[in-house]
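Just the one chain here, laid out as structure tokens, in the form predicted on its own.
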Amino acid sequence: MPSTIRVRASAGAEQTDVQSLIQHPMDSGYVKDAKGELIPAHYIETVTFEHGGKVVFTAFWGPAVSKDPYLKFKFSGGKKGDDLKVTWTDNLGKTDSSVSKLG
């Protein structure tokens, strides 16, 4: 199964810029389908970014986040070629992770 996570990270002299796009339906549980039945809630609860074995960013999400969420942040200490690991877990216990190299 292909990864649901796309990451672009570039290390600068003082900080690393990270952009991430995650493919996920992010269903709130309050929207009805074409038959008028509620679509069950299915959304990401936690997204974690790790660099050098340390967590550099964590997001706690809920049903109000839109489909295929985009995330952008910066952190200090990254160097070109370093690994950046991204992991998400949703309310159904599903998870995905990806490791990218800093550019």
The other form holds:
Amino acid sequence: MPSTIRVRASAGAEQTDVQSLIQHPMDSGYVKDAKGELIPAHYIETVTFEHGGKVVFTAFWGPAVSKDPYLKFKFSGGKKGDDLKVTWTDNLGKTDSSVSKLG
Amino acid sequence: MAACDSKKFDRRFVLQAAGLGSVLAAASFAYPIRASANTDAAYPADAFKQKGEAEAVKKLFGQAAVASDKVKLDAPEIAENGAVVPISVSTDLPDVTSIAILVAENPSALAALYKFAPGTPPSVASRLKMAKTTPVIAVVEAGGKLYSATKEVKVTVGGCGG
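Can I have the other form now, the form predicted together with the partner chain, not the form predicted on its own?
Following is the full complex, with the preceding chain placed first.
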């Protein structure tokens, strides 16, 4: 299965800029399908970003975050070629993670 | 690490242990806390269930926020599509540990909570769903105190419909 996570991270002199896009339905549990039945809630609860064995940034999400969530943030340090590990877990216990290199 | 089924485990544990065995629970528990206690906090399920924004903030931080012009909340004045509203928050305040974003008129106000490790600059951008025209509130936790900024977003087509 291809990864659900796409990350673009570029290391600058002081800060590393990170943009990530995760494929996920982010169903809120309030929307009905074509048959008029509620689509059960299915959304990412936690996303963590690890650099050098340390969690630099954590996102806790509720069902109000948009489908295929986009996220942009920065962290200090980080050099070109360093690993950045992204892990998400959703409310149904599914999880995925990926490791990408800082550019 | 590939995707793995984690139904048998507490989700937080799976994140920390990243699929090692339950035998390693103690070890994996101790390590991330030392590395960065703040960013390793548990998912605040209770706060996400609160209907109102004040209740959610209270549940998260145990206190109320004070409006501050040091919190920069960037949101569109008019959102044509409530399903995808870009929201970004940043601040000059020092020692920021968390940023929470709340959408007052949504069924549950708390939309997202971001945790920053020491040294991580307090700035985040993401996209949120909004049911209808609503105030959006950004709450910044800095040095144990809470600061907030509010902006009204007019929603033309709600993002929670169906």
